[in-house]
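Next comes just one chain, in structure tokens: the form predicted on its own.
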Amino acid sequence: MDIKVIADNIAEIEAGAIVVGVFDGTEPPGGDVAAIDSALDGAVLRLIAQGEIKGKLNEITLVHSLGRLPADRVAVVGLGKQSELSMDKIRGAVAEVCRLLRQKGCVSVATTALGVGVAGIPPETAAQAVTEGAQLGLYSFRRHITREAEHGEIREFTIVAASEAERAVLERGCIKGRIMAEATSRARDMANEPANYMTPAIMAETARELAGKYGLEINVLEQEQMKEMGMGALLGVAQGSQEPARFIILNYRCSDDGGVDIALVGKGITFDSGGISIKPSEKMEEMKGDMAGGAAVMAAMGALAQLKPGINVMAVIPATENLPGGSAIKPGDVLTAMGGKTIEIISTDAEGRLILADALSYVKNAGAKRIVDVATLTGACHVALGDFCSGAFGNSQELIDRVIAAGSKAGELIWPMPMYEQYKEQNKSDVADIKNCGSRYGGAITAAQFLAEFVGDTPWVHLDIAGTFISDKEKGYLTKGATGVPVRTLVNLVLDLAD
């Protein structure tokens, strides 16, 4: 979809549809809506008076212009209460209206930067939200579907500014929104791919293509190199698969000195059967997305390379399958992680923390000043927080607060979880330094406490996205399937740290 910003009068735009927003419970709208209503002989105001248009959030009313405007239709979308407007509500409303217009056969859509000046939202931010909403709401994954779609696609999306001066401001927001949305869509694509099309080797090749496109440094460690570095936890998980593991390292550098200001670590289990501790078959197909954390980290690096923050960022993705092959690790086995810590295996389905142990040790040894890891780690976090909120665990309240703030700006909800010392008791082993699974109670926390063993005193946050990496239906700018969480949170965090 081509997205552009122009300076013009929205009422004079020729398009399949123009989109205008109205608020819940406000006086009859003015400005662009009033001008469009006048051209439509008062149709919008009559619908408001009749109660058909209420301005409720995401309510959509289509009015056919019947030749009274250059646009074929006017889509009136509700933005909810004016005092409660946010970037995320703008994203959601734009996504909903774009999907409806696509179903109606529109190929071109135009709108203003909805919400400008309301609730303190500046023009650039509004344009970013509109762009993200349109792109993310229209996302679809059809790579393996041979039949034609039931509808066409919106090919042109235009944001209309009132003046050339405003156009320049909106253009900046549009560019940032497009980068953010494209990165999120890239992560969605990767997590939506069937596991036979997203093996560890293919994931590494995807990283190489990304690095080549955006000028990132890349290094991919093969199994022999991992063995030399003592990555016994990652290699232990990989034993059950015929697909060799890969250890993907990406670097964005704004300068050659200063070290690694922040390391982003993403779990890259390209398929998780549970290993010997095999999962139930119901919904096991969703485990192709167990590499969503790695996909998010990789996609975020592509966005950062384009936005060019003044900060050095390393990304690490340990990638492997977790399968119950004849050489797979077994409950009761002991593995030795990078650095020498020994781990007793209680459940082979608690494999994510094993591969992250080596990845966290790697970035710690690389001198990372801060670490954020992202993983579809525990069903326990899904139970605790549901489908809408990721869990944040860590050893630095300052960094946790910054991650949550970055998520709030992206519309990605994150809740801080406790990390009391008492939870460590569940991870004690009688035969090794630590075991990889405690009891069923507090499982998300004990998993995070396991990871904490490998970061030392480095400021660190763990994001458990087990409940948020996938959506079972369309809602707002989320579409059915992979969500791309938390790509935009990570980008916002790095931009904030750079500032």
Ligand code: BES
Second form
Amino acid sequence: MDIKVIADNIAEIEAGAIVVGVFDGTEPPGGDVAAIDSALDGAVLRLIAQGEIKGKLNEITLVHSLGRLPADRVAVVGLGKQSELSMDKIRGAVAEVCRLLRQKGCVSVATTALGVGVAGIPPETAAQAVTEGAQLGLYSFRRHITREAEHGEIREFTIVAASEAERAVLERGCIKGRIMAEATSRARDMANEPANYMTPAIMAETARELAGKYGLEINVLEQEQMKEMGMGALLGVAQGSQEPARFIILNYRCSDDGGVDIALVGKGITFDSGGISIKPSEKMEEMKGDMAGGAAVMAAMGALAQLKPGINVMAVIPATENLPGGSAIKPGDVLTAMGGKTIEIISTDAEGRLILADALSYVKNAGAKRIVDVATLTGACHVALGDFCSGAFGNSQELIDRVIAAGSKAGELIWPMPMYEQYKEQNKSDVADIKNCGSRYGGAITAAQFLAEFVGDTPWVHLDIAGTFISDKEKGYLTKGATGVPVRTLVNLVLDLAD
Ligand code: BES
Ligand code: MN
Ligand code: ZN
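What does the same protein look like in the form predicted together with the ligand, given that the last one was the form predicted on its own?
Following is the full complex, with the preceding chain placed first.
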């Protein structure tokens, strides 16, 4: 889809549809809506008076112009209460209206930067939200479907500015929105890809392509090198699979000195069967998305390479399958992680924390000043927070607050979880330094406490996205399948840290 910003009068745009917004419970709208309404001989105001258009959030009313406007249709979208408008509501409303118009066969759509100036939303931000909503709401993953889609695609999406000066401002927001949405779609693509199309080797290849495209430094370690570095926890998980593991390292450098200002670490289990502690088969197919954290981190790096913040960022993705092969690790086995800590395996299904342990040690050795890791780590986090909110754990309240704020801007909800030291008790082992899981209770926290053992006092935040990495239905700008959470949070975080 081609997205552009022009300066024009929206009532004069030729398109399959023009989209206008109305608020719930406000006076009859003026401005663009009034101009369009008069061209339509008062149809919009009449629908408002009759109560068909109420302005409720995401309510969509299609009015056919029948030649009275250059556009074929006017889509009137409800934006809810004016005082409650947010960037995320704009994203959601635009997504819903775009999907409906695509269904109706529209090929071109034009709108304004909906919500500009309302509830303190600046024009640039509104344009960004509109762009993200359109692009993310229209996302689809059809790579393996050979039959034709039931609907065509919207090919042209235009944001109309009232003046040349406004155009320049909206353009900036549109460009940023496009970079954010493209990165999110890339992460969705990777996590939606079946595990036989997204093996650790293919994930590394995908990282190489990304690095080549955007000028990131890349280094991929093979198993031999992992062995030399003592990554016994990652290699332990990998040994049950025929697919060799990969350890992917990407670097964005704004300058050669100054070291690693922040390291992003993403879980890259390309398929999690549970290993010998095998999972029930119901919904096991969803475990092709157990690399969603790694995908998010990778995709965020692509966006950062384009947005060019003034700090250095390292991304690390330990990638492997977790399968119950003949040489797989077994409950009771002891592994030695990078740095020498020994780990007793209680469940081979608690594999994420094992591969992250080595990745966290790696970025710590690389001198990372801050660390954020992202992982589909525990079903317990899903149980605790539901499916629209990720959990944040860490050792630095300041960094936790920054991550949550970055998420809030992105519309990616995050809630802080407790890290009382009492939870560590569950990870104590009689045969090794630590064991890889405790009881069912507080499982998301004990997993985070396990990770904490490998970061020392480097400021660190762990995001558990087990509940948020996929959506079981279309919902605003989320589509069914991978969500791409928390790509936009990570990008916002790095941009904020750089400021
Ligand atoms: N990848 C899973 C967690 C998961 C489950 C993510 C469902 C998304 C949806 C993780 O590797 C896992 O299996 N965790 C176990 C930990 C337990 C064995 C301590 C879990 O949550 O059951
Ligand atoms: Mn598992
Ligand atoms: Zn897993």
